[in-house]
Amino acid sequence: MLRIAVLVSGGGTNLQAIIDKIASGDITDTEIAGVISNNENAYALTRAKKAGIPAMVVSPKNFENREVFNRALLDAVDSLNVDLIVLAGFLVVIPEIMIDAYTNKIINIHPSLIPSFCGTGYYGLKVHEAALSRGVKLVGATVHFVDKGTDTGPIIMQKAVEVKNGDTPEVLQRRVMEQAEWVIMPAAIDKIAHGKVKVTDGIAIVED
């Protein structure tokens, strides 16, 4: 049984895929240890509660430095006893220690195919506003590992999208949400689940 957390700083409509995917056997092999949100009034957390998960706030507004902050964050996951961390919109850079506690247990959804529209600057409606104004046809988003660069960790699926005439920064992301992120985001957990990731060489290989 694969046991994960799920970080998150907002509406939690990717922790809220997750919830449904295992609840529908499509995630299998797989239980939410805890959520953990740095935003007190994240809906996320709602979300957690309604579906029975244990949830916690650790923010960096209740720690008097980035360090505190940091080794806190590390305990409340190292608390929960997980096998992987899975990061669901979280808004948070995560921390050294914890990336080398966790190496290759991180992963994070990206909304767009890296590298395209990534790295520093590039989070929420950012990246499809870039997207957008560069005439893209096609965008997408990226389940990948968190290594220490941002954006920059071994690719495990990617899922391409269509660019519509009129589209809309805030249509966009709704379509790639739909269309990518809530399938790819499950779909890369379950293959974890079921040791079908590995990581060579600093490139993922995913079995079918």
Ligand code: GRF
Given for the second form:
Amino acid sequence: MLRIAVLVSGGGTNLQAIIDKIASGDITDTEIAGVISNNENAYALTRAKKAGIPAMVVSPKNFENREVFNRALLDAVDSLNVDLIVLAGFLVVIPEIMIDAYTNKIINIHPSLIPSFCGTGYYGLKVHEAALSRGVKLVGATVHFVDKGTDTGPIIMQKAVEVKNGDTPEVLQRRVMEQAEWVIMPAAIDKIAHGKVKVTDGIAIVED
Ligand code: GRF
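The form predicted alone done, now the form predicted together with the ligand:
So here's everything in the complex, that chain up top.
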């Protein structure tokens, strides 16, 4: 059984997709050990509670400095005794101490086809605004392992989504979530749960 921690900051629709796909049997041999939010008002916390999943808040506001917060975040994750950390819209930079402790055991969903529209400054609606400004016709999402760079870790799964005439950043964001994020994040977790993802020389190989 793969035990996962899901780290969230906001609405938690990716968390919901994981909860639903465990319930439906699309993800197997996986258990959500807990949800951690940096934001006490995140709706994701309500989703966790409704699903009967332990949820906790670890907010930088409640710690004297970043280093102490980083330690507390790592302690919170450690306390859940997990095999995999899933960043599902988690807007906090992952501390190096956590990356060292969980090398190739942290995955993130990014709402673009990496290496397009990624790196520092590309988060949330900004990604979709940039794609529309550039006039690309295909966008998408990427699940990747987290390393010490920003969106630079080994790519596990990607899915493309069409841009349509008249798209606004909000409309495009929603389509990318529905057609890509909520599909590939659960799929990547299921692959990892079944030992089908291996990283060699910085490249993730995913077995069928
Ligand atoms: C998603 O677009 C994700 O790609 C980005 O933040 C958003 C999270 O949405 N990193 P939600 O909290 O899962 O609804």
